[in-house]
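A single chain comes next, written as structure tokens; it is the form predicted on its own.
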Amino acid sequence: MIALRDSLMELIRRTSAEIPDDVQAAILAALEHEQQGTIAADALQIIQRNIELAKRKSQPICQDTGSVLFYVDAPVGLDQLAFAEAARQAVREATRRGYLRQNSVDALTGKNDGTNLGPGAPTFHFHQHREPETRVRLILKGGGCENVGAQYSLPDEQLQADRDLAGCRKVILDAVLQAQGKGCGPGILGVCIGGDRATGYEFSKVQFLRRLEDRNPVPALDALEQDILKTANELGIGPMGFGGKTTLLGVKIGTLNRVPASYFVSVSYMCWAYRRQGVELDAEGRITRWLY
């Protein structure tokens, strides 16, 4: 239990303070792409300095360390109750050490007990597999970008969006337009086509576990991802909404089966502080490999 708690605490520290390599590469490429001397370029330079400073000082990249989301691929027989308890201990200690800000509050009273623990905090998604290793991925999802997520029910008469990929394209781009700079762009979209209202949003966030440079194995979805990324970056919204060529760093789309009466498109938005990391653990809970 102690080894597992310490491993999860290190996962939290690194996720909070260090941008993954694929995200760092995308931000640097965006900085090269923006015209120097513009507000957009200045915004990206500030972002890059923030990234470097947070890593050097091992401090949170953003004052909003967000919702703590654990995605656990677990072997048969893993004690999920014991794992969750070790994770909660890790969250409590990581908060005490300053790796996480004290920003989880009671939904009704707004009271903050300073631990980041409570109903739904942290959140766990357990998935069983037949491999001996345990793989844990962590997302720290800030509130600013969470606020600009959106869910659409097709057909949408106002947007003239039908129940097809062209209609999906219209509503996804509408979500980008509605967000403008409020989600701390440049952002990353996680999208689910299908599912119900709950599973659609949940699966849209699972898309954030993908690397930015990967390509969707479904040709139609791959084409849609690339098209939306290109089109969104031609809208002129830019970093933080200041204008420029970099509105999005990536678009990731997945699908779930739906019932014929419903056609939901759920869009989750991730800010530039794309805090996602993962580890592989041995049977004792020690880190054997980093996943990103």
Given for the second form:
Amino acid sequence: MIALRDSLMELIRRTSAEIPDDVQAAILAALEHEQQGTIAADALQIIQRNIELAKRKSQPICQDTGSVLFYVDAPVGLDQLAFAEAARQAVREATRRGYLRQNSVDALTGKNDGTNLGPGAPTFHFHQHREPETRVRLILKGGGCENVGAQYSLPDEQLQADRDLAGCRKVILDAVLQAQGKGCGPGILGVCIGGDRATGYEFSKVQFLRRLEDRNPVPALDALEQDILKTANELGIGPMGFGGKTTLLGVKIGTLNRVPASYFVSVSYMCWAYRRQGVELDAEGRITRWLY
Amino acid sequence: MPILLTTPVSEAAVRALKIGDAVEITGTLFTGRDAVHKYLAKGGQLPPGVDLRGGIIYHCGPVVIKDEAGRWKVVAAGPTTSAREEPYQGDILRRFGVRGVIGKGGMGAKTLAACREVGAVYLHAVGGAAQVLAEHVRNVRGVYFLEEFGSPEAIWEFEVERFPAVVTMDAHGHSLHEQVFAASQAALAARL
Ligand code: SF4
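Output the structure of the form predicted together with the partner chain; the preceding block shows the form predicted on its own.
Let's see the whole complex now, leading with the same chain.
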């Protein structure tokens, strides 16, 4: 129990203070690509300095340490109640140590008890698998970028978006246009086509567990991901919406079955401060491997 | 090269700025977010010791701790979303002679009109860059309304050195946010 709690605390610390390698590579590539001396390049440089400073000082990359989302692949027989309790203890202690800001308030009263614990905080998604290891992935999802997420119900008359891939493309690009720099771009899109209103948004966030450089195994979705990334970066929105070549760093799209009557496209936006890490744990809860 | 601004900022210095200019601010910043803006807009008075004439308000809820010697130390100081202050900002610029507002995400038509009228600018800091921006805060000179509003919502008086930001709304009625939106909307229309 203690080993598990400490492992999860280390997972939280590292997620909060260190940007994963794939995202770091994308930011450095963007910095190369922007024209030096522009405000877009300056903004990326400040972002890069911030990433280095946070890691060196082991302090949160961004002060909004976000919603705490755990994705757990568990062997059959793992005690999920005990796991969740250990994770809550880890969140409480990580907050006390400043890896997480006191960032969770009562929905109605706005009261902050300073623990980051409460209904839905943290959030757990458990999945069983037939392997002996437990894999825990963590996303810290900031509020500014969460606010620019969008869900479309197709057909969308105003955007002239039909129930097909071309329609999906239109609404996803509309989400990029509406977001501008407000979600602390350059951003990464997680998209779900299908599902219902709840599962659609949820699965759009699961896309953030994919590595940035991976390719979608479904050819039609892969083509759509590449197309949206390219097109978004031609719009000139740029880092922070200052104008420039880097509007998005990545696009990840998944699908869920839908009922014939519904056709949702759910878009989640992740800011440049893309905090996502994962660990593999042995039966005692010790870290055996980092996943990103 | 960034344009250097020193507080208190003169009207002439502010009117000389245009959207897209990179600036670095040295002097004093006063933080203020939702609670302060609402309080001031409802007729509240500034606490003694806070003079906003020629000053700059920073939309920021910093993380500030006390070190062993009992001195305040800024750990994180990134900008927060400014749009929430849109109902109040214009009146506050007029009433207190503020020359600049720093935040993120830009603001709307009311604030833009007030900037033009009184000679003020909106300055965009890099969202999320809490560590880098905290390094530009050299000293915490004081804190006001700490009891009433709590730490993130209090007015913190920061001494800053070369604090980086970009002018995205100037005193001539121009908004980089409006321009980038219009240009990107046209670019998208051509690609649909
Ligand atoms: S959107 Fe991301 S980078 Fe921006 S303030 Fe929120 S968490 Fe930080």
